[in-house]
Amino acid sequence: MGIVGAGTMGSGIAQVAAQAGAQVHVFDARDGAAQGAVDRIRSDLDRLATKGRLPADAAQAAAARLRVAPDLQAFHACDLVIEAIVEDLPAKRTLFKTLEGICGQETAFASNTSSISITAIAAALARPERVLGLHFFNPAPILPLVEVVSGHLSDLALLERAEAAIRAWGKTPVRCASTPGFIVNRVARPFYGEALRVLEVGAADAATIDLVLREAGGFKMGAFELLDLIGLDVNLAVSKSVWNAFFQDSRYRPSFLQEEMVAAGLFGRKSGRGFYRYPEGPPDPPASPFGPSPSQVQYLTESDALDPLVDRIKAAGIKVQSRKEDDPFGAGMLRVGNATVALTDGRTAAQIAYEEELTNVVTLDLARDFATTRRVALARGEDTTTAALADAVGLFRALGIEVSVIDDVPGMIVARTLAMLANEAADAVLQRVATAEAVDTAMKLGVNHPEGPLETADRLGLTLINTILTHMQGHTGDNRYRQSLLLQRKVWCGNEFR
């Protein structure tokens, strides 16, 4: 096989293929770049052998399978050529058109693009059916996911052979159609977008939002930590690419705040400053507020999402009185002291107090798992007293759960993020980009989410997810929160995604 482009991604793919037994030819138009990449890969293989992560003979054999290609003519006998060059459509088209005149009729051409249409790349060829996408994730030798992307004219047998090859290389392929962002770069947009919107309205600072996403949302990293790691400029470029590709649909609208930070040269770790300063990183979280421990809690309206928290309250020895009345929105409410603690359904605490004729409302953000969560976020309504907020805080502190108090915003932090991830995933399934199983697999393996977004939605309840989006759209007037038709159908029919 051949690799065109000896940067980080090209080098990583070359290492994966060589370790799997392929003869790999590496070419780069920059003088010395291909040789430098091959030398680095061989050094990395030696290091893996030294650390005992790879048998010494396997490392030596993989290193021997790497070759520097002096020019594109060296690819004439390749079965597969993967390009990992600059993200530029004309450049990719020109490359494959040149290779079509060099390689045999059976050679497959694959692009590692993360955002450019495979159909558009293939259009320049006499035989566009021989082009597909093989989107690896960085670092390619470590991350297991490869999106196998089908252009409009890609040959089905070719896609099946590519999937088999990817499995033979020890990776997990997921099939998807060539639409903007494919699976991961599309479905992951709300993870950054919702955090940025919470920050932009001043509901919480970046460190608090990240803390809640990690400790209540169950994500490995917060949105702003991840943006700083990826690079704000890189992430913004992908966001703009997806936004423009979807004809500037408001669902994918980039953030003005991120645009300003990029303009200021605040790119994240690589520039020494982004949302945080480096090498310091995020600050230590502030101490949680305190409140009185309750002796009794009333379960005013029940829900599947809130039941695990109520079980935890009972296990702590706190008496629970239940009305045995289901919450129509799938959320649920508790009464503790003077506080009405309402699991967020996309409305603000002030809105719930007004519409339900309640006093001292405190909204509770979703946790991915209330049975084990280490933290929750709370928000007080406009007329909620300090004493009532303290009563709500006291309940969670009695359970050993830390508390972050944020401003009263619709959908809080975790709930709006999980709802939007599920909504985007549902639309991807509806539009035949990929199956529900493929979407969930891609999000777990590609961006290390603890669950697939559709798995999460099924578990928390599709009525609640749909309600959060409905209320947020009504509250904000923003069409980005419009509900997927597939999500609505599942709710109306009582079905699940998986």
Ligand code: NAD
Contents of the next structure:
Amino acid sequence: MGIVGAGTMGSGIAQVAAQAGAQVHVFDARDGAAQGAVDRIRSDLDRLATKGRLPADAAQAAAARLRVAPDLQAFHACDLVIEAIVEDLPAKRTLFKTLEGICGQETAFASNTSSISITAIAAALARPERVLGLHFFNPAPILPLVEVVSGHLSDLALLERAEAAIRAWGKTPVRCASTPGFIVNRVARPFYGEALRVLEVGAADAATIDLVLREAGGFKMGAFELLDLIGLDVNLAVSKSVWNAFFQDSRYRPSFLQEEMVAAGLFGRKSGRGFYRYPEGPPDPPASPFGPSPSQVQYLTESDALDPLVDRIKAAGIKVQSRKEDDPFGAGMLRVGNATVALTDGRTAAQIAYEEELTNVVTLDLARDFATTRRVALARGEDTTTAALADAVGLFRALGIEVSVIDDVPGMIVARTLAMLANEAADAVLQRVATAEAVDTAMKLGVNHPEGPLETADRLGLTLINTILTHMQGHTGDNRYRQSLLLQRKVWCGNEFR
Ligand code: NAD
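What would the structure be for the form predicted together with this ligand, given that what you showed me was the form predicted on its own?
Let's see the whole complex now, leading with the same chain.
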């Protein structure tokens, strides 16, 4: 096989292929770049062998399978050529057109592009059906996911061959269609977008949002830590590319705050400052507020989503009086002391108080798993008393759960994030970008989410997810929160995604 472009991605992919037994020719337009990459891969292989992570003979054999190609003519007998050159459509088209004159009829041409349409790259060729996307993630030798992207005219048999090859290389392929952001770079957008919107309205600071996403949302990293790691500039470029590719659909609109930070040179870790300063990183979390321990709680309106929390309340020896009234929308409410604690359904505490004619409403953010969560976020309505908020806080502290108090915003932090991830995933499935299973796999392996967004939605209840989105759209008037038709269909039929 051949690799064109021996930068970060090209060298990573070359290493993966050589370790898996392929003869790999590496070419780069810049003098000495391919040789430099091959030397670096060989020394990485050596290091793996020294550390005992790879048998010495396997490392040597892989090193011997790497060849520096003096020019593209060296690729004449390749079955597969993967390009990882500059992210530029004319450059990629020109490259494959040149290769079409050199390689055999059956050679497959793959692009590692993150954002360019595979269909557009293929369009320049006499045989566009031989082009596909093989989207590896950085660092390629470590991350298992490869999106196998079909262009509009890609040959089915070619995709199947490519998928088998990726599997033989020890990676996990997921099939998807050439659409903006493919799976991961599209479905992950709301993870950053929702956190940025909460920050933009000053509802909580970056460190609190990250803490809540980690400890209540179950994500390995918060959105701002991750943005600082990826680079705010790199992430903004992806956000803009997806937004523009969707003809500036407000669903994908980038953040003004992020744009300003990039303009100020606050790129994250690499520039020493982003949402946090480095090397210090995020500040220590503030201590949870205190409140009185309750002796009893009323379960005002029941819901599947709140049941695990109520089990935890009972297990802590707190008496639970149940009113046996179901919340048809899947949220649910508790009364503790003076506080009415309402699981967020996308409405603010103020709105719930007004519409339900309640006083002292405190909204509770969704947790990925109330049975185990270490933290919850709470918000008080405009006229909720300090004493009522303390009553709500006291309940969670009595269960050993930390509390972050945020401003009264629709969808809070975790609820809006999980709902929007599921909604985007649902639209990707509806539009035949990928199957529900492929989307969930891609999000777990590509961005390390603890669960696929559709698995999460099924578990938490699609009615609740749908209600959160409906209220958020009503509240903000923003088309961003319109529900996926597929999500609505599942809700109406009582079906699930998986
Ligand atoms: P890079 O800048 O590290 O490497 C690109 C290499 O290609 C350079 O060595 C350059 O000299 C060479 N090159 C440029 N034009 C060439 C040409 N016409 N012919 C031959 N060589 C040429 O870039 P990268 O980060 O490895 O990204 C490469 C591709 O992979 C891009 O399409 C990018 O969108 C995609 N990608 C990047 C990442 C990532 O995290 N870096 C992840 C997935 C996909």
